[in-house]
Structures are given as C-alpha cells and as structure tokens.
Amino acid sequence: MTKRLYVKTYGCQMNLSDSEKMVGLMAAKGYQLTDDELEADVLLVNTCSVRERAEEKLFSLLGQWNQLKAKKPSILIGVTGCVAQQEKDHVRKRAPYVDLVIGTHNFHDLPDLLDEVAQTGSPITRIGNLKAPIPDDLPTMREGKYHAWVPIIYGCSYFCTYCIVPYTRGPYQSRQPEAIAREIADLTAEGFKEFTLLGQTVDKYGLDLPEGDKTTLAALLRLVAALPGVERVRFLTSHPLDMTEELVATVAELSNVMEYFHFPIQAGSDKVLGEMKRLYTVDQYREKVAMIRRYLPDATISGDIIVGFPGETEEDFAATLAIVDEIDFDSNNTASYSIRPWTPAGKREDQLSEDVKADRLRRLNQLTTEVAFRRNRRLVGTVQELLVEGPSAKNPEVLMGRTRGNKQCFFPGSPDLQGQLVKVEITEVRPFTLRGELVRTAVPLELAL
C-alpha cells in the first residue's frame, strides 16, 4: 500500500527548495505527495524562525496535527527547518507527540530516520553540525513545471544583530559551479526554462571555495546562461556590500539574465544600520542603486525593511520612509522587528512597544504600496515579455506570467501558452500586479521593467 506524505512549508525560498528535496527523497522511497492532511501517513512541517509569529504558526499547526494523531495513531509527525535547528528542546517540551525533529543540515536523512521511528516507536531528534557540507545531487520533486529554485550558497556569515539565520543555517558555503551547472542542465532536459539562483547572500557566491576554485556570481551567471535551454536566470538575495559592478555589468550584457535585483536596505537611518551591523551606509546603498540604473535604467529593484528596531526613533523611521520614496522601490518585504534568541539586538533593553511597531509598519506599508503603484503606472502601454506559468487561481481562462522584472501579469489566453515566452501589452496596473492583452503580431519588445 502506497504511503502518503503531506508537507507544510513556512518561510523563504530556501525553505521551499529544501522541501522540494525532502519530497523528492521521500518519493524515491515510494511515498506519494498529498494535499490532504487527513489521508497522510506522514505529516511534515518545514519551519522558519526569522519572525516570532512563524513559530506560533508552527505550534498552532502541531496542535491541529495532534488531534489527527489521536484519531489515527499510526501517523508520524516531523518537524524540520530553522525552528527545529534552533529550538529542538522547546519543540519536544511543547509538542511531545512529535515523532521526528531534524535540523537544517539533516533533511537528507529524513527517509531513514522516519523508517527508524516507525520500527522502534521511539521519537528521534537529529541536529547536525552547521559547518558540515550539504550533499549535492539529491532527488528533488519541483513544485512548478517551468521555474526552478536552485540553491548555490547555503548559510550566512554576516551576523546582523537582529538575525538568527547564521545560528540556524550556519556559515555560508558555496556549491561547486559544476554541480550547479549539472543540476540546471538536467532540469532543462525536463522542460524547465527559468531558474532562480538562491542564497542568503547570493552575491558572495564562490569567494569561499578552495584556492584555485574561487569564482564569482558573475562568472556563474555566464556559465549558467550559456547552457542550452536556459531561457531565464534570476538570483536572490543580494547583500549591498557584495553588489559589484562586474555583477551588474554581466546582468546588462546577458540577454537571458533578468534585470531584477533584490537587495535589502533594511533601514534608512545610518544609526540604525550601524546598530544592525549591516556594514554599509545609506549613501553607499544609494551608490549601488545608481550603479544599477546607470547600466539598466529600467531594472526592477526590491528589498526588505524592518521597522521598530530597538532604539529606533521617530526621526530614524522618517529617514526610512524618505529612502523608500527616494529609491523608488518596485516592492519591499516589510516587517516589524521581532526578538530572536541568541541575537545581540534581542538582548537590548530599549525595545519598542508593539503599538509603536505596528503603527510604523502600517505607515511603511502604505507608502510602499503607493511607491509600487507609481512604479507600475509607467508600464501602461508598454509590451512586456512573460514566461507563462499557468492559469489564474480565480479564472482558468486568464493566464499568469512573470515579466523580466518579476512582476505578476494576468491576461486572457489559451492553456497551450503555458511554459512559453509571450509578449503582452500592459493595459491596467495595480500596486503589485499587472494586467494586459496578448500581442499577436510582431512588435518591438520594450524592456520597460
């Protein structure tokens, strides 16, 4: 009898990629993925610990799964990812019915550990060395058909004072370029056309490889872009400190590398940036943006911003609002500061109240939406290149694709366009989506991103 696996993923694109690998590993052992918790034999949650709220979501979900386990005792519950790595004892204490807790560097052991739990009936906790290499060439079941996440660098070594990632994913380590190229070549053979190269600090790629193997993200882009069948390449997330002119010039040169840069500023105040240990100033960030727009005037630029960092004044926050308006971001992931274990910022006594943080987040979100809408309005009447991903969730006669600038665009079209590059004239915009009409005659493609 085929066993079924249900997976819930919280957090970043790296977590999504890890989940795809875990599903692939389980599929190789005969498991079938299901989207119905009630029919699952294994319930697995891949966790995120960047925000406190993500942890609360985890324990709420585990409480629901415990009720399922009470009705079907044979169900196995597993917790993996950053919360498992960070809070293994807390997970065990708060949810003792969990059968398996495994860390971020142990997910490749998932099938064997589940077999051991099933055979012994005893729960297992396995948290490995964060400096240990993560195996390459793992079986992977991709969520999409045309776009694939491809990790190229794991971990982070910057230790921003608010961030828990270095403690849950370890120091940064780059994959060998040959392994990355091999993975992408295999994916193109399966019909994949677009690839996003992933890393917590993706533009630091290759600098940690052994002497003689050291390389750069720009060199990797050249390698990947030259592979047959690769129609689109993106990369994220970049750190402003590592954004080089060589990288930007390479993006401008290679036609199948998208003009999209996600590199967080986090705050608009030099004082706050210094206390965050971001290692750059607002002016230095401005210089990076100017460099990008010198090479690619219409490039899409997005980022992340935290409000309510300990000690942040109203003046500091006003500087953040000012830089959002000035930079003209296409989008920003925004969040109020959340205390994280082990981090220096979490130990400070000048924490802001939840009311102040909520008010600042509301004001920032309002401005972020206004600026994004302003950026999108300039696209009305332009023709955009889309890779069609599939039908809209609301209307099967409407298709969704992403522009070169990673903006979602919806347009009426037939299902046979899925997986194709098409041209769409933009007729209507919203702050974070576009609408348009399929261009059926050959016209020059305006790269107004």
Ligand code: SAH
The other form holds:
Amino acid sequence: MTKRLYVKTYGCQMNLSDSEKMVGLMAAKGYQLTDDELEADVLLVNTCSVRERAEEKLFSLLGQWNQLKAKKPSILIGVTGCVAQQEKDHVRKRAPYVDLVIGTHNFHDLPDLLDEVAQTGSPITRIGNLKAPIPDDLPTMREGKYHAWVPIIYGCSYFCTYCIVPYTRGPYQSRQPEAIAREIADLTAEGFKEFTLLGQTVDKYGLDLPEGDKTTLAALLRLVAALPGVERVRFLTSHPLDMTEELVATVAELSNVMEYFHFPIQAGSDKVLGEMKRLYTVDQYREKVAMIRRYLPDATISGDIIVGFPGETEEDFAATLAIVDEIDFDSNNTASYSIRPWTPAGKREDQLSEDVKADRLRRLNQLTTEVAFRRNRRLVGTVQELLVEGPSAKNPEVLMGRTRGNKQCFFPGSPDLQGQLVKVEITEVRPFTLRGELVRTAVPLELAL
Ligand code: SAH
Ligand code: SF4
Ligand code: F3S
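Alternate state requested, the form predicted in complex with this ligand (shown: the form predicted on its own):
Next comes the full complex, and the chain you just saw is listed first.
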C-alpha cells in the first residue's frame, strides 16, 4: 500500500524550499503527500526558531501528533529545521515520542533515516556540521506550478545580535552559478516562469566562491534572465550594507528582473541599529533607497522591523515610526523582539516588558498598514502586468496574480489565463491587495488582417 507523508512547514522561504526537497525525496521513494494528518504514515514538521512563539507552536503540534501515534503506533514523527538543529536535546526531552530529529544540513538524509528507524525501532538524531555543503540536484516537489523558490545562498555570517539564524544555518555559502542555472533551465522546461532567488543576505551572492569562481548577484541575474522561458526573476532578502549600484542598475536594465526589493531596515534609530550590529546607519539606508528610486521610481520596497529591542526607548521607537512614514514602505513584516538562545542581545539585562513591546507593535502595525494603503492608492488607474497564479480561494470566477512589485491583485477572468502574463487596470485598492479589470489589448494589425 502507498505510504503517505504529511508535512507542516514553519518559518521562512528557505524552510519552504527545504520542505519541497524533502517531499521530492520521499516521493522518489514512493511516498504520496497528503494534507490529512489522520491518514499519514509519516508526520514531519519543518521548524523555525526565529522567535520563541514559533517554538511553542511546535510543541503543541507535537502533542497532537502524539495522540495520533497512540492510536496508530506505526506512525513515524520527524522534526527537521532550525529548532531541530538548535535544540535537539530539548526536543527529545519534551517530546520523547519523536522518532527523528534532523538538522538543517541533513534534511536530504530523511528517506534513509526513516528506513533505519523503521528497521531498528529506535529513534535517531542526526545533526551534522553546519559548514557541510548541501547537495545540488535533489528531487524537488514544488508547491507552485509557475513560481519556484531557488536557494542561491545557504546560511548567514552576519550575526545580528538578536538573531539565531547563523547558529541554526551556519556560515553563508553560495551555490555555483552553473548549478542554479541548470535548476532554473530544467524548471522552465516543466512550465515554470517565475523564480525567486533565495538567501538571508542574497546581495552577498558569489563573493565567497573560490578564487576564479567569484561572482556577484548582478552577474547571476544576467545569467538567469537570459535563459529561455524565464519570464520573471526576483531575489530576497537584501542586506542594506551589500546593496550595490551595479545590482540596482542591473535590475533596472533587465526587463524580466522584477523591480521588487525586500530590504529590511529593522529599526529607525542609529543607536538601536548599532546595538543590533546591522552595520549601517539610518542615513546610509536612506541613501540606498534613494539610489533604488533614482533607477526605478516605482520599485516596491518592503522590509522587516523589530520593535522592543533591549534598551529601546520611546524616542528610539518614535524614530522607527518616523522612518516607516518617510521611506513609504510598500509593506513591512513586523515583530516584537524575542529573546533567543546564544544571541548577545538575549543576554542583556535591559529587556523591555511584554506590555511595552505589544503596545509598540500595535502602533507600528497601524502605521505600516496606513503607509501601505497610501502606497497602493497611487496605483489606482495604472495598468499593471500580472502573472496569473490561479482562481482566488474565495471565488472561482476571480483570478489572483502578482504584479511585478509582488502585490496580489484580484480580477474577474477565465481560468485559462492561469500561468499567463496579463495586463490589468487597477480599479480599487486595499492596504495589502489590489483589484482590477483585464485590459483588452488591441489585436496587432497583422493578426487582424
Ligand atoms: N536575513 C534577513 C532576516 C532573516 S530573519 C535580514 O537580515 O533582514 C527574518 C526576520 O525575523 C528578521 O528580519 C527580523 O525582523 C525577525 N527576527 C529575527 N530575529 C528576531 C528576534 N530575536 N525577535 C524578533 N524578530 C526577529
Ligand atoms: Fe539574521 Fe542578521 Fe543574518 Fe538576517 S543578516 S539572517 S537578521 S543574522
Ligand atoms: Fe526560521 Fe530558520 Fe528561516 S529560524 S526564519 S526557518 S532560517
């Protein structure tokens, strides 16, 4: 009988991408993916530890799975990803019924390890070296039909003082450009059209490759954008320190590279930025945004912001509000600071109370929504190019596509348009979504004749 796999993924796009590979590897062994936990033979959770709350969600999920296992003891439970890497013993202690704990550099061993557990009946923990290379060309089962996540850098070497990622993902390593180009070329043959190049500090791409192979993100964009069938390319996340004029000029020059920058500022006060070890000042950030807008006046600029970093005063926070208003961000992922193991900021004694953090987060969210709405209102009456992803979840007669600036746009249309680039006139906007009508392009003369 076919065995079934259920996967729950928390965290960032890198984790989504790892999950797609684990599913691909398991499918190659004959497993079928299911979205029903009750019929699964293997339950897998790919975890995130960027904030404490994400970890708490994990243990409540594992508790539920333990109950399923009590009814059907043959079920195998696996924990992968950042929490597994970071707290393997803790996972074992709090959830001793877990069969497999696999670190971030070993996810590709999943099928073999499952066989081993099934044969021996004993649980396995496999946490490898964070410097180990991650193999290319793993079978992958993608979530989308037209859009694919493509990691180009693994890990991060920045060590911002609040962040756990360098401890769970290891030092940064770029993939070879040929491997990336090969992956994308294969995907275009399967009908994929849009590619998001992933890395924690994607604009550092290529600088760590061996002498002779060194390259840049700008050069990689040229290589990828020139592949036949590549209609759209995006990249994220950019670190402001590494954003170069060459990169911005390349985005402006290549028509199939989207004018979309995920460009987190994190805080609006130089004092806090310094203590976060972000390595830029507010002024330097402003200059980089001005440079982007000089080349691409309508570029989408989104980011991430943390409120309630240790020692953040009301004045520091006011500076964050002021910069959100000034930069006119299209969107921001906002978060309340969460103490993380090993991180220098986590050891500080001047932690803020949960109440202060929650209040600041609420005020920031209100402003980011207002600013996003203001940005979107400028789009009313404009014509936007969309890549149509499919019918909207709520209404099958309404399609959803993304603009070049990565905004979701809903419009009435026929399902045949799925996977196509269309032009839509924006008629109505909300803070985070757009609505529009298809523009009937005039039939070219030679076709009309
Ligand atoms: N590499 C990206 C961010 C990766 S983590 C960058 O440098 O911007 C994703 C986001 O989680 C971060 O941008 C940050 O806003 C948030 N984050 C990271 N550590 C956090 C912590 N300890 N508390 C709250 N938010 C955090
Ligand atoms: Fe974390 Fe900073 Fe690296 Fe981003 S750049 S992943 S915030 S350490
Ligand atoms: Fe979370 Fe790990 Fe990504 S901590 S944000 S899943 S790199």
